[in-house]
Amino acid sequence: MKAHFISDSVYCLHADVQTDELFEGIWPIPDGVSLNSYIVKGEKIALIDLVRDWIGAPQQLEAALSSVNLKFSDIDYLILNHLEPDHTGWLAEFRKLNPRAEVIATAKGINLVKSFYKIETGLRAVKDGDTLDLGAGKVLSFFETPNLHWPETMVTWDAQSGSLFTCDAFGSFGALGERVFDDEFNEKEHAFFEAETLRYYADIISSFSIFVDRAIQKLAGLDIKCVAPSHGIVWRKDPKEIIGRYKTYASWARGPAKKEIALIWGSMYGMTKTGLDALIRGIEKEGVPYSIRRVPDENVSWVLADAWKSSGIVIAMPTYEYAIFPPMAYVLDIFRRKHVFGKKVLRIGSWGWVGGAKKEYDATVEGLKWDSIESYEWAGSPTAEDLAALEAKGRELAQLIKKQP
């Protein structure tokens, strides 16, 4: 691994992570994910955000320290925007190769280090507007940035270069191999990191949307010409283009989405599949684009995904044991903690000893604000009549997004 020049004394370190292993644990990462950190040089040297052993990322990170003539001891100062571990693991092994580096994070910042990695001395709590003064012209200022995505959150800006270091915001999962700019992808490439932020969105930073607001609002004044963030592609050339992304995904939150339909389906023994694709003939005569998912068969991760994106959602499930079919329990159980409100939503499905599903539905999405069409559910296979009624009921859903601003 080397460093990637982004200006005069000013470089990205990264390490490309790949794995089986779940993304905090929930969210799998097939096309891997990267860690970014950064080097930021003036008389004195400040490192921004690190790393966690995992996958050899501390061996990538200090290779890449190695190509610009650095090593670990020779840093100043460790600055931590964000202490979720997979950008601060590894910082018990650095304080012992660097016991005099000052780690500076905000005061939420600092308690996470006391708590999390047991470090009491060299530590500097840092407050919106304060700077940190490397020499040599080189003057680091320092924005909080409040739940992007945990409290302690902070973005680091560099005028000189019109960097702006972000950690998680501005993110995107997905390894990057030897290029990290967005000048060095073609189309195709970026068509998968746009559908692979939009993933990350959803699945990490949803549930806060209106601290993506805050935060772009906040920083509108600054004349950025990088969006450095610590997962995914460094924006030199379009820094507008990533903060444009996530202002329209935070929109999505409080309003209309794309005109879209997602269909999240569960089937026992088929009968509930029949109806769906019944309710699909529906759709598909208003012309009205749609995704599927299938669970338990497919991750929530790209199940939320779609919803997030969609201003429709079709919930196609049978009942189970009286109630809601479990692998779909979960999965409104998920859109009620990410915050997928305000959508138009239909369910259906088939029932076989009694109904029973509904009611618990009712009451499980009642605090989503959902805007839903009445549910429909029959008893065993569908007949002829239920799927005309589904049919009619699918081009019910697509009229109404598609009259939608």
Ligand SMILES: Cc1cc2nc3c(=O)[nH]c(=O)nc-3n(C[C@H](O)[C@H](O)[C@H](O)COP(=O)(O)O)c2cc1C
Second form
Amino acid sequence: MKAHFISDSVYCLHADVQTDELFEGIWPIPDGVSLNSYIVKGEKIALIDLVRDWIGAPQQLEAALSSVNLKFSDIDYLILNHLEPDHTGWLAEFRKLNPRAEVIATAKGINLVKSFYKIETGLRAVKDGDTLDLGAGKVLSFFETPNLHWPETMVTWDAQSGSLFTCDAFGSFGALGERVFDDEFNEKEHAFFEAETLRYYADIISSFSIFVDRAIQKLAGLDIKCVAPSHGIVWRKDPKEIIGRYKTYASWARGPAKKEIALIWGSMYGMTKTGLDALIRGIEKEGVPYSIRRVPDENVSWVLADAWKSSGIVIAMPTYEYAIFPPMAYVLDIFRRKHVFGKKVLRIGSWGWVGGAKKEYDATVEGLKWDSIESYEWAGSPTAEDLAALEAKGRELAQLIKKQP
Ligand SMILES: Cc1cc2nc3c(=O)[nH]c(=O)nc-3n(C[C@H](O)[C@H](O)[C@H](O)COP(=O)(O)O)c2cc1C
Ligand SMILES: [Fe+2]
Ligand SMILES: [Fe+2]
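I've shown you the form predicted on its own. Could you give me the structure of the form predicted together with the named molecule?
The next block holds the full complex; its first chain is the one shown before.
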């Protein structure tokens, strides 16, 4: 990988990670993820965000540095906007190569440097509005943006080039390859990254949507020419685009999202699926777009992304041992943790002996602030009457979605 020129004295370096390993131990990244770092040069040299020793990432970073004639030992300041190990895991090794570089983070970030890496010296805590003068007219500023998505997070601002280094905020899944800038990708590639940005947001950021709003408001006064996150595309042509996307995703935490329905289903022997097919006919008659995911076959990462973007949700599952079909219990638990709130929801399902899913389901979703339509259950395979009722339920939900603002 080579370094990419952003502006005089500012470069993006990135490592692409392609692995079957899950991101954060939970989220699949079949198309990889990029770990972006940045170099800002004055008389002194700052490196913004590091990598983890993960599938050759440090070696890729080293190669990118050497493409601008730099070595790790040339770095004077290592700025850590966020202490999650995807951006810091290689810190101890970096320290061995360069014991003199000062490590800069918020006070909470410095505490994490100490506890994660047992490093006690050469650390500088910065707070909101503090600056770092690199000489030759380059001055970096720091703004605390807490809970994006950890308590210690901050962004770094280079006023001279108008570059905002945001670490996880405004980031995305998906490896970049040889290109990093928004104007270098075609429409199809942008569609891919848009889907991966939504999935990244839903998986990683969604619980902290209120802090996304706060950060965007706080940074509104800056004349941002380049949004430079530490995962995914660097936005130099249209930085407002990615900020706008995050703003929209954050707004979906408060209620209405897209006029779409996310159908999430699980079934042991297909009886619930037959009922769902009738419900889908109702939705189709109303012309409301929908997505469909089966659990546990499809990973909750995509289920969550679909649910996040949709105003309507259908949960279709049978009763299993007097309770919820277990993979759906996991989905609902993730929805609670990730604040999938304010949705219009319908639950349907088949049972064999006496049911039981409904009782556990009703108790489970109580905390989700959902606007639920009366659920529909049936015994065994659905009768013609059940199918007609399910189609009507599908229409009812679709009409509600169409009517919302
Ligand atoms: C492992 C297992 C556990 C089940 N537990 C219950 C139960 O507790 N209560 C009930 O009414 N039916 C129970 N059933 C029956 C199913 O809910 C019933 O067959 C239903 O129609 C299955 O729908 P499906 O074809 O969509 O999987 C169970 C079935 C299986 C295979
Ligand atoms: Fe993170
Ligand atoms: Fe990250």
